Every structure is written in structure tokens, then in C-alpha cells.
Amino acid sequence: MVGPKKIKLPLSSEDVAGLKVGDLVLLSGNIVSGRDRMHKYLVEKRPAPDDIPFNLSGAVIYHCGPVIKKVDDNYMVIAAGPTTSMRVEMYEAAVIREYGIKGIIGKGGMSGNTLRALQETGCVYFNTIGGAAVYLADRIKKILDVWKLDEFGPTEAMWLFEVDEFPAIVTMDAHGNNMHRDIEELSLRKFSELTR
């Protein structure tokens, strides 16, 4: 059995092109978090790149509302499980195109608009483990920065995390493949066979 691919972030176009549905990966480097409010803000307010304290070009955005604890003057991640990605489907294609995102981490997959943006821009969707928020928080080695904390609060702010061997599986790739769609279609076929 082939082991997971170890990938250093940020993602390059070559990294994305070489990934396909079903690939197990361990991601190391920097990722940013972003949930509903952040996606809405990025699309509707369209902040200039200079207004964002970290470079989103080539970044991996994690659909996550982390549980953060303040310890003295520092912050610590207590839990960091994935949010259901469909919550931001209406914004994701625009975020990918506007900000040069190369990877998305979440759970449950996304729909046709996002899949088209993945193909057009060279981006990939990683599904990570639901129900493992404490384990995934342990893969976050350091909080490097945060944006919009006072305005949005810790769950909806954009955090810059340093991760080490963060586990995920490619379920939507830049070649138009979508494991979520394939499983849904297979399940419907099997269900139809069983209910005939």
C-alpha cells in the first residue's frame, strides 16, 4: 500500500496538478482558517491584498471555526475540526478566483460552481476527519497571526496556523473529479436496485 503524500505548503501549481481524487496527504506549512462570515466579507467587501495581513495567493483555506484559548498574551488552539463546506458554497468560487487560493480543507465536499473554479484556477479540495477536532488541533503547531479577531470573534476570524502533517484526502481535484458526487451517484444506484 502506498503511504500518504507529504506536501509542503504553500501549494504550487505543480503540486495541485499532481494531486488526484483518492490521494491521502499530510500537509505541513501554513494554512488560514475561514468560515461563513470571513467568506462573505472577502466576497462582498473585497479587501485589497494589502489590507489582509497574510498572503492568500497559493494559500490553503481551512473551513474551521476553531476553539481558541487565550493564555497570557498568547493564543492556543483547543479544538479545530472541519466545518461543513457547503455552508460557504455561494462564496467559494469567487474567493478562489479573487485571492488565488490553491487548496481548501473542509468536510462534505462542495458543488458544481466550486468544482469549476478548481478546474479553471488549479485548486484542490481536501476532506479531513470530522469528529476529530482535538486530534486536528494537535496538528496545529503554532498560531502565527490573526485577522478580524475583534470584529468577528475567535470562531469567525481568519487565523494563520502552522501545521505539521495535517491529514486529509483529496476528494475534489483540479481535473474535474469529485468523489462526493461519485459516491452520491453510486449510492442512488444501489438504493434504486434495493428498492425495485
Given for the second form:
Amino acid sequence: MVGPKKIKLPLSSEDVAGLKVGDLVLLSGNIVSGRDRMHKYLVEKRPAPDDIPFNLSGAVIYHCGPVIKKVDDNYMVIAAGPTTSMRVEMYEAAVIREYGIKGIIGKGGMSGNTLRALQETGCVYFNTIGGAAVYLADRIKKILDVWKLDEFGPTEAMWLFEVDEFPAIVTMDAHGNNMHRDIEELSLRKFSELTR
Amino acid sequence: MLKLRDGIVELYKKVATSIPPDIEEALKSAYKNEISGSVAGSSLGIILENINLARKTVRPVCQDTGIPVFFVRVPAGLSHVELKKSFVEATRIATERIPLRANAVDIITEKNSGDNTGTGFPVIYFEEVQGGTLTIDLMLKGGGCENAGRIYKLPAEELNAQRDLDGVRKCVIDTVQKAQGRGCPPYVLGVGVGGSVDQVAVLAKRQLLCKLTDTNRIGELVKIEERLLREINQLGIGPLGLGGESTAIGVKIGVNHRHPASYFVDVSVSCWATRRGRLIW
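Based on the form predicted on its own presented above, generate the structure block for the form predicted together with its partner chain.
Zooming out: every chain and molecule, the one shown earlier first.
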């Protein structure tokens, strides 16, 4: 097996185009967290870019609700694995198009609408390791900023993280491939045999 | 009851920051079964490293420290009201101290209570027992895998599932097939079969307290559990749902008597980070 591709964020259009389903990657640079409530807010309220304290254009969104500890005036990331991406399927295509998102990190994969948006805009979905929360928290080097902390709380807020060699696998690419769909189709065939 | 409260805080800490030995052993076997260097193999490698790291640094194994579920066996004469107070207080302290992620959200206001307590939160099931021992089982049940659970009413024509144990088998495979990688496999499946909806849901969850090394007392169920484990692992979903040999590490089935008209099957899915522990008082 080929070793992982080391990628510096932000992702360029060339980076995205060059990534294919099955590629192992180590991501370094800035990512933002965002899960259920943030996706609903972004799509329902459509906040203007000026209202968001950091630039989402070209950003990578990590589906994650971390455990954060406040020590004096500083925040520490204690645990930060991915959450199930399918719960934001109804919002993700709009978020990608509206805000110019170039990468998604999550777990479990997503569906048709998101896949189409990835293909049309040049964006990629990375699957990281569900439950490996301590291991992944240690890949987060710094908290740079946070948005909506008071209103949404630490789990649902948008955190701006600096990560170093954050491991993931490309499972949905900008060329219309979806590894989750392929595995599901194979397992469905086996399922039919087993339950005939 | 100050001491009991502290005991429960310690139980929280143990359950949130470590994985029970039987689960860890099963994950190690799963790791050995996967092709070295494959996505499944490397993912399980990182999962095992994560378990070690969490234990050593006393941090939660998963950022989703779940919905706390207590199964309590209470000797006669001990007040449930007083016990509940200790559980709630221990939950508040554990949330701040370990820390746990605050997971209790008000349906009306959408406000997170911030301390894992609220209406029906944590979940507590009391059962009175003979003898003088208070036994407290705590499970921290992640939301991702809880969402992957399903309930069935047999017969289910779309599954060709009749009202018999083979019908139950089809329900369990269906749940895993539909869950794919979304609930963090390799899974442990708790199954409850019986005649009322509320009862089978709790029964299914209660099965997740069984050690993987326990043997079901009912011979017919042992056979189905073994067959299910074998068949689920033929689905090819694998760790993370990205393909591989290990989709489940355990299946545990519990049964109740049922009404002649009703045949409910509840399947509770638990992620690889199955977190449970016991305090005997």
C-alpha cells in the first residue's frame, strides 16, 4: 500500500482534483468544526461572510462536537473524534455551494446531494476514525478562534483548529466516486443471500 | 450518602476513560484478523492506540461520552428517591471533573443544561432484589450508535421475516446492513424480543451489559447468536464501514414472554467503544 499523502491546508483546486477515493491523507493546517446546529443555522439564517469571524471560503469543515475544557481563560481540546455525517446531509450541499467549502471531514459518509455538490464545486469528503477521540485530539495543535460559543455551547459551536498530520481517508471524491455507496451495495447483495 | 456519590463519580471516570477487558480483547482479535496495512487493519490499530492513550492520560475514549444509563439492583428498604439524588449529583460532578461532554439538550428551548442532567437524564432503571447488595451498572451509550438502533414488529414482509427466531435473525442483519459504518463498527448488538415496545427496548439495551465471554442460558439463542456473528461479519462492512472482516464482535439476545398478537424485536447497536462498568456497594 502507498503511504499517506501529506497535504497542506487550505486545499487548492488542484489538490481536490488530484484526490481519489481510497487515498490516505495527513492534513496539516486550519480546519473548522461544525455539526447539526451549525449546519442548520448556516442554511436557515444565511449569515453574511462578514458576520463570521473567519473565512469559510475554501475551508475544511470537520463534523465534530469536541470535549473542551476551560482552564483559566484558555480552552483545551480533550477529545475530538468525528460525528455521523449523514445527519447534516439535508444541509451540506447548500453549505458547500454557498460558502465555497473545499473539504469535509466526518464519519460514515454522505449521500447523493452532497456527492453532486462535491463534483460540481470541487470538494472532497474525508472519513476519519470514529471514536478515536483522544488520538485525534492530539493532532489538534491549537485552538485559533471560536464562533457562536455562547449561543450554541462548546459541542455545537464552530471552532477554528490548527491540525498537524490529521489522518483520514478520501471516501467521496470530486469525480463522483463514493466508497460508502460501493460498500453498501456489496453488503446489500450479501444481505439478500443471508435473508432469502 | 456522600460516599456513594463519590463512588459513582469514580465509576463514571472508569467507564468514560477505559474499555472493558472483554471488548478490548475482541478488538485485538479483530485487528489480527484484518489484512495488515489495509484500511480496516490500520483503523483498528489506531483504535487500539486510542484506547491505550485514553487510559494512560485519563481522558474520555470518545468525545461523545454518551447518554448515561444506570441499571440498578436495589436491596429492599433502600430509598430510590435518595439513590436518584446521588446519581444526579454524581453526574454533575463527573461532567465537570473528568470532564464529560454535556449532552442533555432541552427539546423546547434547545438549551444544553451543561451538566448532563435534565428531565429523564441520566436514564435510571431500578429493580428491587433480595439480599443486601446494591449493584450499579453504568453504560455510557454514544448517540451515533444509539441512532443506528431499530425496532421491528413481526411479521415483516419486506424482510421475509416471520414470527420465529429466524425472523429475529433477519431483523438483526437488517439493522447492521442499514447502519453501515455510521455507528462506529465493529459493533456489539443487543437484541430484545417480546410482547411490548417499551419492554423490548430496555431488554435490548440490558443485553449490552453482558460480557462478550458470557454464554446465553438458552441453548437455542446461543446458536442464533453464533450464527448472527458469523453472518454479520460476511457483510463486508468492516471497521469504520470502509470494508473488512470485522463488522461485529458480539451479539447478545434476551427474550420475554409475548402476547399472542405481538412479536417485537428491538436491536440496540453499540459502537466499538462500548463503555460499561459495575459498582457493587
